[in-house]
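Heads up, the chain below is alone and in the form predicted on its own; it's given as structure tokens.
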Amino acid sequence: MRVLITGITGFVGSHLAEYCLTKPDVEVYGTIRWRSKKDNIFHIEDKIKLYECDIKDGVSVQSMLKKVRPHFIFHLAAQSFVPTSWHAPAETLTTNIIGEVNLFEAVRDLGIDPIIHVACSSEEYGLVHEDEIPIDEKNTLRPLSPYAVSKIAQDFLGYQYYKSYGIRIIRTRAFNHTGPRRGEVFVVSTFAKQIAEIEAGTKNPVVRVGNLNAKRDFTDVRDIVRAYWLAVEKCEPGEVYNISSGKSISIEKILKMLLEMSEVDIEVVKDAERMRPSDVEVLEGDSTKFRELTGWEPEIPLEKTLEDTLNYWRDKIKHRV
């Protein structure tokens, strides 16, 4: 069994190639570019085999494809930074829908027939009413940042490729998820960054933060990799399907557990470069279809995901001072 993962050296695809690893007679496979920072895969380097490509390139998509083979493709390589897309709207787009259409078309020109999951996301439903809450898959989309657009982009191209040409595409639309070696752009990993950084001396005692009312929908990353995999196994072709834990709380609830684990006495601060132009307010999933077809259900507490989130950061900073 052939596994393909783009953008394996991210956050995501690092913690899903460890867990295609336990599977018996399984071979891992990535994608890189020349830049990529291996430092999340460098523990099981020995063990995957890595091609350069950049998925904004047909002709690198199609070679690497050629070479590999897959019969399982979970593609996860795209900007991912919500604030980022606004800065780099036509980037964002450029590289989550192009970077897709490479994938789909090179998979079309070469015959082949693997399984392709696509991660889109919750940012898609955007804007939310609260009769609607929790989200199904069945909820309007109204995207509220260029990130969320290029994802349903992603996701209805995901769709028609399979109306189309019968590529066996599985969509799925995974709500927040965090834990170790998520990047320090994002809110569980820069409070616990800045707090990490604070108790070994680095930094004044200040957490800067954006934002503390949004509610968010957060499932530990190694339980949303053990979903990828069921999707892929037991998931319907053509389907898209909520991923969450179907409990939201507070990004102030977040921080003030983070801040609760630490002995330091820290000033909380609001940055305004924190804000965003428009921000969701409420993101609660209902993932029922998922788990009824999957036997799914997240198996890692918060309050462990935030404490190993937080050792990382302890441990990486203790290592750098």
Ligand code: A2R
The other form holds:
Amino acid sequence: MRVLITGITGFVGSHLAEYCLTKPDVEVYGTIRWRSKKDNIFHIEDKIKLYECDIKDGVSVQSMLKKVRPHFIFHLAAQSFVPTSWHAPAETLTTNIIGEVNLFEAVRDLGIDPIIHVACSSEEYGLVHEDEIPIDEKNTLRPLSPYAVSKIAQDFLGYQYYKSYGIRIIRTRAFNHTGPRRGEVFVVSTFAKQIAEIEAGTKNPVVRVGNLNAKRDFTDVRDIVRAYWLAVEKCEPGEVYNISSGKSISIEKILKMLLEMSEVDIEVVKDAERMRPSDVEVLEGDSTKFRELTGWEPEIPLEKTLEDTLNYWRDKIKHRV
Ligand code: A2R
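Cool, the form predicted on its own is there; where's the form predicted together with this ligand?
Now the complete complex, all chains and molecules, led by this one.
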């Protein structure tokens, strides 16, 4: 069984690769760009096979696929950060939308028949009304960022390529996920990194924060990658599935939990730069459809996720100093 992960060097890709390697008779292949950092996959590099591929380049995608001829494809490669999508909307749309078209077209051209998982996002729901919570898959999509628009396009292209050509595409809309190796620009990582730096004495005892009132539905990345595997094993091609914990928690509470895990005194300061132009206040997902089909439920409590994330940053900073 050959499994291809586009974006294997990323946060989710590296955890998914680790998870796939626990399965019997699975060979893990991943895409990498010539300037990709390999920090996240350093520890498994001898167990996976890497192919150079820029998803924006159709030739590159086709020649990589021709060599790998995968049975499962987890399509994770993307410009994944919402705030960057305001600064670089065209780049975000090109990478995420044209990149996926390149993948699907290469699959068609080569006449291969893999099951393809497309990692869509709860950001697609965007503006959500109070009476719509928890959000299920039928909710209206009201995107609030170029990133969200790009993910809606990925999502609908997945539907259209299944309907038009019968390509076995399964779409998931994961709600927030976090854990060790999450990029430092994401909220939990940015708090954890600042706390670790303060503990190491390399930063003033001040944590800078954005909108603390927003409420999000967090799942550990290790539970998410387990869900992605179940998606390709058990879900219906052409369908879309929410993946979520079903509980929302304020960013303020997350910060409080992280601060309680540290023994140093830390001041919290609001930073206008960290506020988004249009932020979604509450996101809480209903993943009943996915749970009933696969039996999945999250196993890792938030406390452990936060502790592991803080320890990851403590370790990273210790080795940098
Ligand atoms: O930046 P790199 O070279 O390490 O690769 C990133 C990859 N990527 C690309 N790969 C090929 N061609 C491109 N033009 C291209 N642009 C980006 O996507 C990296 O391996 C991955 C993104 O990793 P993260 O930013 O850590 O995202 P994360 O959190 O793992 O998200 C995975 C998926 C994305 O589709 C999100 O939109 C979705 O889950 O939520």
